[in-house]
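To begin, one chain is listed below as structure tokens, in the form predicted alone.
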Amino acid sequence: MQTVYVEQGIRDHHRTRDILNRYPRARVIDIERYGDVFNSASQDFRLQKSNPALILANKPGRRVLPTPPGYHIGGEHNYYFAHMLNCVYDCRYCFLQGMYSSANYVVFVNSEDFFTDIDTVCAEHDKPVWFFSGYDCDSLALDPITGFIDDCLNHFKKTPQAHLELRTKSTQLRSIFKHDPMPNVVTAFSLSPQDIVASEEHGTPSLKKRLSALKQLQDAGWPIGLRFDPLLYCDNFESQYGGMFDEVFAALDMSLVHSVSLGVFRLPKGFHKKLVRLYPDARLLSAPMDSRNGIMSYPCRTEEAMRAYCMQRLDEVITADQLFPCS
């Protein structure tokens, strides 16, 4: 990292100084608020990609957001809260790059207010509330810079009725093998097949390493998620997702998963107009799309014909309590 953006509030913070302590010879920047430099006009995003800086900010307000409707894994309460903003990763369909002008991170270095949040949220309900990080941002694949996930799974520990999942592709698993399996904490990798992560989901790990990874944490007794989210169309759509799936159930103990999710591809119409002007040439993105309620996805035809078939598939080996469909 060659350049780190620091709020002034947050300078002698003990995480600010960990963090700095990892890049000696990075330029500081003091800034008032994030902000500031985050959502400032006219940012190349692309240029941006290629070196991003690192921004360490503090997270006032709500810290602990309802999610949006239809996502969850079972749970009745369900909440997602963001400890940084944008991913390492560069997958060409992420909505993160249509949401953001900037293409830099931003690390929130207060932990200790997200926790606090998140114990306010579970005295207010009588049955278990689910967390989900990992919305806003790749909750892993920062994380030897961050520290936040040891901080996590520390406070869940404490926080029995608190249930967390962690979504990712990233492999950085060192924090979660610090702790002993915890039942109230699943660890959920998005998948593709192997075609696809190679052409559209750059930098991430292959397949095969994500699903060695899954194996390493069901072996050690930590609940993991299946996330199919988002199918995305390809040519020969059912010898390619055929032969992820073929993948998967030879890896992995299904009848061990927590949670499976199925969701197809699908942008806000306003993000998909711009991840289109920032990839003019994505095959993904030139798919034929169909706007429906301000959302493009494919026409229901195809949607229906790509859901049908991952549907069957995972039927052969998951029961109807572990899978939860995206609407």
Given for the second form:
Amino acid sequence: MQTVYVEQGIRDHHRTRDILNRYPRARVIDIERYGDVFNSASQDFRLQKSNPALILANKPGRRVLPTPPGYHIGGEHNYYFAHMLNCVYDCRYCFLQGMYSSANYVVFVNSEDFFTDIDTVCAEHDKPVWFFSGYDCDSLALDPITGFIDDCLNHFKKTPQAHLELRTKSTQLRSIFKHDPMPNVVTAFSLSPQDIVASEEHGTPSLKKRLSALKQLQDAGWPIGLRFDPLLYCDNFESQYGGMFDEVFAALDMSLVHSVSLGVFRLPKGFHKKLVRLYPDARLLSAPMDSRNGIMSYPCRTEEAMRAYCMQRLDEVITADQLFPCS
Amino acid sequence: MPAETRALLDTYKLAQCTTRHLRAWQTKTDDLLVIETGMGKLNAAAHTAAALQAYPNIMAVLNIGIAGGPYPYGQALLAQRVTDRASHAQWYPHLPNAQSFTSLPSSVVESLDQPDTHYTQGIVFDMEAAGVFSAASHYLSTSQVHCVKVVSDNPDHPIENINKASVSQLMRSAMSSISPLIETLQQSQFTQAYNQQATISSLVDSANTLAHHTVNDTHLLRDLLHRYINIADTTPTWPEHIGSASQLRKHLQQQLDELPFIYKAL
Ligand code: SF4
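Could I have the structure of this protein in the form predicted in complex with the partner chain, to go alongside the form predicted alone above?
Everything in the complex follows now, all chains and molecules, and the chain you saw is the first one.
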């Protein structure tokens, strides 16, 4: 990290100091609000992605928000929060590219405020509440720098009615393994066939490494989740995804998997348009697609065939209450 | 000729080029164009916009000039933020990781309408940067527009002492910091996506020789060409006889439908 922007208001925060200590040679630039840099006009996500800057900020306002309809893994009350924005990886299908104009990483240092909000939301419900942390970022990928997960797990340890999903492609598990397994924390890995990982999920750990991380978690007694989302179309879909399922089923005890979700590639039309403008040379975006209700995805029949094949394979090894198809 | 320009012309052996309304110079290989913006934000904006119109292939802009502030005389400073004092508009250039950039200290560059000597820590005053940024940011991204200022006045070197000879000398001394910035911007990967655009533009030109294309036809053809090249990893061939733009697209769509869309080991 060569450039770190720091909001003046959190210049002396202990997390700011810790993070800055990791980058003694970085150019540190004071800013008033993170949005001045992050949301400024004329940014090029693709160019920034090759050397993103880090922005340290305070997250004001509402920090914990209800998930969109259909985003759940069996819980009745579902919320998400983003302790950081953006991701170290570069998946060509990532919706963050459509959502943000900047590829810079924003890290919010006021973790305690997130935890207070989580407690407040929990207090509003009688039943368990689910919190999803990997919605606007990868939950674990930048954790060696943010140190958020350790604090977060300490908090969730004290609030068993609050459930947490960490969604990731990262194999940085050190901060999880500092703790004993927690039944209310599910670490969910997004999985794709290795040829798709290599072609479309730039900079991410291989399928093998992700499976090995999942196995370590499972062996240690942590609940794990599998996210086959997004499923990407190709003419050799069954051989690609079939091969991946074989590897997954061989590596893990599927009966112990907390939850499996499944979703075909889809993007809001505006995001898709922005991605095509950013990456006119992206193969993935050149597949035949339709627009339905403002969402770009594969033609209905293609989508159904993809989903049906995966469901049939998953039926072999999991029960209906483990499966959560995404809409 | 303003003293700032001379050092660049000598370093890069630039030859004057004839472009309407612009005083401009370029290298024989066309990889560097220097324009004089004149004094003040308005001149800077107008000349920058004119240059970017006249040379649409420009991939990066570096605003070079002098500025006053509480820094050592002759120090070259990168702009980490450019601010227009009058309008409060501001720009954050996305600084590259290259050594040429990381090794230079940076500061806020505040563009004023009148000279000011109330020097403030962390800020240098100039009169053009905001003009360059306001115009250039309509054409290029914050990764492609940068600014470097050489300190020409500070509490020990009064602004009144600035003259052509001193500026010329300052710029010559600063070229060792400025040249690596220029070279970094010339080598940047701004051109990646641009290469495919160039291929597609030449295919569209050749399609136009086969059949007349309206603006909409061209747009649809471009989309198909992008998809074809991305999937096939090569360019399509045109049929020998084609009656219209829509027939050409139909032909291309047929070829596209026949292409395999598979993932395989890289
Ligand atoms: S890992 Fe997730 S958040 Fe990161 S780039 Fe890939 S899709 Fe986006």
